[in-house]
Every structure is written in structure tokens, then in C-alpha cells.
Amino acid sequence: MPRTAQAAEMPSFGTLDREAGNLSRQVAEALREAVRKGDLRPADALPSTRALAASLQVARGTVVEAYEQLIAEGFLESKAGAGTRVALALAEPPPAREPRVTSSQAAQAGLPERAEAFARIGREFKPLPPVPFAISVPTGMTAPDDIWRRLGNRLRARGPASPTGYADPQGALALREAIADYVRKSRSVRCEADQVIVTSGTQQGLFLASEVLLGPRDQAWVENPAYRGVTAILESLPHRDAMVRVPVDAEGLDVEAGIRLAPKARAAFVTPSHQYPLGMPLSMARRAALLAWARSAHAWVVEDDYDSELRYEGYPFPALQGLAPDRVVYLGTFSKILFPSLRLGYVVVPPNLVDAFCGARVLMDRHPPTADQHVLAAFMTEGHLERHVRKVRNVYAEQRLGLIETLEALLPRELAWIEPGDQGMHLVLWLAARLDDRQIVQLAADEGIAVRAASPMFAAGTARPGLILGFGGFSSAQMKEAARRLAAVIAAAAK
């Protein structure tokens, strides 16, 4: 087994006063201070007599007479070949931490108001367990390890295993060239490489957008209901009325409605291939109709094309930005087809968007990490992401199936029923509307599953209680026994 290399961290200690003398001494009490303190702990590594009698300009023997000390007392422990630590048995344990501020407490602290807001988007989106039915958990035959490893090991024996130096802020040549040809021929996206953007996955490409895209007072439509994760980013705006949630019926965006609330809106941002949450696609009409208000308006369609790889039945639909590539902004991520920590994503943007988008991708942060856009080029490249979507559709539209009738078959539709959809890699369980899906989440959460409410996800008003359930990564055996705990909690709570 190979040893772990561990470094000792040099303690502060501040400024020993010369004058004073005896510095063994100084040393020593603070060395008991940091102990007191909690900044070193029991089992913490101490330096070497020398790097801290170089570290401090004294001579070695006044360190070596310090730790002498301390060891005396029971503070510090030595063992031959393991060096000096901080004694487990005798040292006073770290100080209590502090109690987390409240959100009451924070405003009453003067923070601006945009803190707070902030603060609670990241209180709201924090991740959940990797549990039924959290959305995107991929494991076992749906996770591309075997062929990831052997990939990166190949790219690595090529060449540095650690790529030094700033990159193209765009992303690596290799995977935007892999982007474009990939989604040309599965998405019918007209572009090329140059005018792709590698991103860290769809909620950055959202915010790069809304960055570039809206002035102080521009307005963007945004579907109702909608992913939280564009409501809360134009939520964060200093201007109030940025966005304008339009509704959404059987042919998904009501353009019609938008136009009434919002005819010179900037920008609009939607899900056409498949509705989030919700799942119906954008009609051929309403797609006509939202890109001729585009021209006319010299607005902006954002595109989130998010698991448009995963229709279970027909073929997917065209992506919006063919039929206009000079009004859409396209996103696209992999992080839910491969798995959600790779963090890499893309936007399609028009010629004349490019540098915008550069630039603002530079303040951000500056570039995407550079080796696993080489792995993903070289995974795209030879072949192995059709295969990879192909093996997963199959598996995910077994499980979809499966936890489709094991719900069905466990809650009354007076309490619960399905949201049809045949796209994707959840499903939206509409609740009676006497009971509080945040509640039902909580509860949910008690019993070890992992869910979320939709009602969020509508503007105020016009909320619905729904639960949102991924299927993707969990075996038939685990969603079973979820969906029986996940009946038996939304039955309780009626009552």
C-alpha cells in the first residue's frame, strides 16, 4: 500500500519578541495558544525542529527545547519515523463553532439585499442525495467509466499529465470541432466550431446569456412553470422587472400571451424540445410564431435543448436554432447523459455573439478546465457518445416504465397522478392540491428519498403541488421500494 505524503502546515505564530527573551519559551506557549485555539488539533503534524527554526530565525535548539517542553506536558507527542504531532489524549479540544447566521440575523447585519438573495438560491440548490429519485445519478450501465479511464489514461501517456497554462476561453479546439459535428447531425444545428463555447454545463450558458444578452432595463420571457435555475439567475438581477413568466399550455410557450405582456422583450428563454417541467414539445406553429416576434422584436431566443438525446418514443425533435441560427443561443450540456461532476456544457451562439460571450466568459472564469475536454473530444470523436445514448435511452425507458406502473399502481389518482411524457430523465407526480409538496419533500426526505416540489418552479400565483422524480441510475429493485415509502409518505400527509 503506498504511504500518503503529508506535509506539516507551519503554524502562525506572530511576532516573537526578541527582547523579551528566552524565545524556547515563546515558542512554546504559542504553540499551547494554537492548541487552545483549535488552530492545531489533535493528530496535526507539526514541522521539523529545523523548517520551523528557519521559519522563525531562531536557532534549531530553541525549537528542539519547545517541543522538549510541550512533550514534557502532555501537548505534543513524538514517535521515531512519525515526527512530531499535536497528543491526541491531552489536547484541549477546538472551541465550539459558531452558529450559522440566520437569514433574519443577516439582514439585521447590513448585508445588501442582493446577498440575501443570493444566500437563498444557495440554501434552495443545494444537491441532493444520490438516492431515488434524485435526477441524474448515473451508475452501474449507465455510467461511462471503463471507457473514460482508458481514454484519459491513453491522452495522459501522450503527453503532460497536468496541461499548464490559460486556455482558449472558447474551450479546446478538438471538442469544439467534436460539438459541432455532433450536434449537426443529431440536432440539426447549423454551426461551427468557432461559434461554440464550452461552458461548465447549462447553468452557466444560461447566465452568460442573461449577462450579454439584457441591459439595466430589458425584459426576457421565461416559461411558467420553468427550471428554477433561470428564474433564480434573472431573480438576481438588481432590476425588478426583468422577467416575464409566460405560460405554457399543450403546445408548450404561449407566444401569443408573451406578446401581450412583453412585446419589446430582449430575449426569451425556452425549453422547445421538451418543456421543463413539464415535457411537451414546442409546436411547429408556436416555434414559427416565437422566431417571426425574434426578427421583428431584434430579440434573442435562448435555447436550453437540455436531454433532447432522450425521446423514448418517435424521433426527437429538431432543434430550434436550424431554423433561425442567427436569433438563437444554444445550449447544450453532457453532464446529465455522461454524469453531472464532468461540469461541461456548450453554447451555440451567432457569429456576431462570439466575442461577447468570450469576454464574458473571461471575467467569469477565464476558461474551462483543459483535460477533460480532451477525454470528451476524444469519447465524441471515436464514436463512443452515440453508443453511450443509445445504451442509455434503452435503459432509462425501462426504468421510466417501470416506476410509471409501480406508481400507478400505488396511489389513488385523487391523490396522485402522472404527467405524460415520453422525453427525458424525470417525471412531474401532480398532488391534490390540498396537500404542500415542499412538506411532502420534507417528509420524503425523512425517509431517505430524495425529491423536489415543482410548485417552485410557477411564478407566483399560479403554483401547482407536484414532486419532480428522476429514474436515471437507480436500479428497478431501488425505485420500487422508493416509490412504496414515497406512496405511503404522500397518503400519511393527506390525512
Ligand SMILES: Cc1ncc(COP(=O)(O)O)c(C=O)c1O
Given for the second form:
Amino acid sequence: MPRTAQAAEMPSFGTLDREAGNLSRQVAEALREAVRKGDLRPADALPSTRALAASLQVARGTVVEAYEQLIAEGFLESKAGAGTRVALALAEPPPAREPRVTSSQAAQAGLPERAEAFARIGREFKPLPPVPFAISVPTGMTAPDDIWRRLGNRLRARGPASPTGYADPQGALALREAIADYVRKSRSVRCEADQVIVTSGTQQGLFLASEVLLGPRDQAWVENPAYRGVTAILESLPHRDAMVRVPVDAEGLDVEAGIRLAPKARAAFVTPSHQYPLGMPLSMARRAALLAWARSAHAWVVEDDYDSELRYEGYPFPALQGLAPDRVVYLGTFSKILFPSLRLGYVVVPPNLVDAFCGARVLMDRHPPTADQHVLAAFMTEGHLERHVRKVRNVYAEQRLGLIETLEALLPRELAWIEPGDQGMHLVLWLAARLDDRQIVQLAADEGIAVRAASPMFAAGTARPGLILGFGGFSSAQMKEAARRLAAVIAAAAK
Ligand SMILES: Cc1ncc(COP(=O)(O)O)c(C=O)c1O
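Moving on from the form predicted on its own, kindly provide the form predicted together with this ligand as a structure.
And the full complex, kicking off with our chain again.
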């Protein structure tokens, strides 16, 4: 049961400084502080504005204004008939700072080196709390609407989503057919349903690809910078030189550099539609060069197509897979366009790789949970996904412009500037070279802001400080307020 907070129960409230003026800002700050200290917890009910005003001996309007500000920031939520409460979304634990185990603990336990890599990865990969600027938070306009819930209820009660025995490791046929149809139409991927393997997100697709495609001495190209989810996989392989970092420039992956560095690599992991995290697409000339190399080297191209639905100017680039379906392993996900906790994605592989991918999949977790696969299949075949993508694209386009405008107004260019781009659900905010992005991430977390540092995405010795800011899921008011606090954090760190 949520507790009802009384002003007197909140020691952090202290006394208001009537001389300092702006009492409603002081009330808001005192409430924020109470949440930060844990005096008020997520879902706790706040006193009525009348009661709090009486207890603080201020005008009721002062408290009303403070509550409204905190609702706009996402600290509080208010429902008709249920009063005002501390937002439930704040319940997610903040990113843990204390390591759970140290690498020497893994060594002491007599575990192989790979276990140390896993321990490091485990410490690094913590979800961000659902506050600005966490990426892909399905709230408000970007959350799937009631249809998702209704379909789920119906199919779970009577349909194919009700409990069953073991199922096909490749994934439910209905979903594979819906995915094949979707990627053929929207991404020009050339495939049939029997080439689709349903995964629990792209992360599993990347792991499967490394397990299946790379032998014990093989090397793989990876973009520099790149998504930590892929570089961490390659770092964890027993072969120390497995990962070859290939620079990217304005046209995307520098294929000639890759050939110079590792001409015989077995695979190239790339984000051709929207380089992660920088955002540029791979140019046509580079696409042709990459595929020509892959053919001559008998290498595989692993195409991570994580958010290509979200292009705001013009149409999304067609997938690389369509140009070479026999050489490309194509990875897609519903994390960005629906929601990450769904944990559903897919791999599209050439027909001769299907058995190996399915076998590796069986050993990992046998098959994806069946119920949500059927709900998603129905959501797609009934046309809801397409509508949802259109809606989300509009919301994100607007949010993106709003955030750029806000940040540009708040941040002097010599301290921070935005990487241009017209796609996706995140921005890169580069920081002046003297700033430490990891430190800013921690300071921002203390201010209730969730950002990721760009520097860990680079190979050692090439890092640039920057922040990755997601702009989905939050209202303009929440993002404005968070941007203001982030700008203050950056300015303070620069002093
Ligand atoms: C470039 C890239 N690839 C893959 C993923 C993993 O997504 P999923 O949730 O499908 O595992 C992400 C998620 O942020 C990403 O940014």
C-alpha cells in the first residue's frame, strides 16, 4: 500500500526561506530532495495541496504550482480521483556504481579468463532508469496502445498464446511469416519465413552470429566507434585478437582500412543504415566495396539494422541484405519500435546457415517464449505495427527537433555540440576534449538524468568524450527540464 505523506513526515522539507522568494520553487526543490533521499518513495501519495499549504503556511497556489512543475518533470504523477503521487517510473534502481564482483574475485574463484570478461560486462550493462534521456522508454505517445493489451488478453485466454509444450526453436511460424513480409516490404530484405529465426532481441542475434560464424582463430571487423553490445561480445572471445576495430568516416565504415588491417577477417559487424552511435548511413560506394570484399574473402557481413524505421527526412535506406542475401546475416529488433522489455528480435540468414543458428539457439534457451510471439504476430498481420511505426516516427521527429533546439540554446558550442543526423531515437552530444564523459554521466545521474558516455564505444586510444541522449518517451516539458539540469552539470564540470 502506498504511504500517504504528511509534510511533517518529511524531514528533508526543512523550513522555507521566505526572504529568498519564489516559494513554489523551494517547495518543488524540497519535494525533489525528499524523493532523492528516499523520504518519499515511488507511488507514495502526497498530501493534498490544501493540507501541505496549511502545514507549510503558504498559499495553496504556491503548492499547486510546485506540484505542476514536478508533474511536468515526471517526478510526480496525478490521476483524477487518486490524488498526486511520486511517479512509479522512479522505482527503477539507478545504475549501480559498486561492482558486484571484481575481476580478481573471478580469478580467485579459479574461473577462466572469459569469466572475467563476463564479470566486467555484467557490471557495465545496467539498464538506465526511465528518466530523460534513457533510450527507448515506452511511455506516453510511444507506448503501444490498448490494442496490444486487448490482443494479448484474447490470445492468451483462448488462442495460440495460451500455455503449450515446447515449441519450434526457430520461432512461431506465424511470427516468422509476419516478419518476412514486413522486412521484405519495409527494408527490401530478400527472404522467406524459413530463413527467419526469432531471437530475444538483437543482442542475442549478435551473440549467435559470433558463435556460429567465427572459428577459434577468426577475426571480425567492428566499426570504431560501435555499440558496446557487439564489442563486448568480441572482447569476451578466447582469441585475444578476434576484434579488429575499423574506423568510420562521413561515409560510414572505411572498407579499405578494414582490408588493410585484416583482409582475411571472417565477418564484419556493421550498422549500415544508421551507424551506431554517430548516425550516418553507409554510402552506396562503401556498400559495394564491403560486399565485394566479403565475396572475395568468403566473409560474412552481419548487418545490425536496429532502428532504421526511424528516418525523418526521406525514406529509410534499403537493407544491405537485399544486395547480397547469400553473404549477409540481417538482424532486426522490436526493442526500438515497440519496447525493449518485449525481448523479441530476429535474424535473417542465408538458407545454408539456418540449422547452425537454430542449433546454437537451442543450446542457449531452447526457444523464445511463445505467448508474446503470437501477440506480436497478430499485431503485425492486423496492420497495427505499421500504424504504430507511423505514429512513433512523428512523435520522435518532433521530440528530436525540440531537443536539438533546447540543447543548442542552453549549451555554448565550445563546451558541447550535437552530431548532425536525421534518424533514430538518440542524439550524440559531443563534449569539449577536456571533459570526462563518464564523470558527467555520474553527475547527471545524481540530478535524475540518464545518459550514456560515448567514449567506451571507441577503441582504446581513439576515444572522444560525448553523451548519448535518447529522446523518446518523455514529454517536451520533461526533456526541457532535464536538458536544463544537464547543461548545468556540463557547465559545472567544465569549471
Ligand atoms: C546498435 C544496437 N544494436 C543492437 C541493440 C540491441 O537491441 P535489442 O534490445 O534488440 O537487444 C541496440 C540497443 O540499444 C543497439 O543500439
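Positions refer to the first chain, counted from 1. Values in this document were obtained by computation on a predicted structure and should not be read as measured data. Rigid core: the largest C-alpha set superposing within 1.5 Å between the two forms.
**Q.** C-alpha of E77 moved at least 2 Å between these two forms on rigid core
**A.** Yes, because once the rigid core is superposed, the C-alpha of E77 moves 2 Å or more between these two forms.
Notebook entry, point to check: Using the core for the fit, does the CA position of L469 change by 2 Å or more between these two forms?
Noted result: It does not reach a 2 Å shift.
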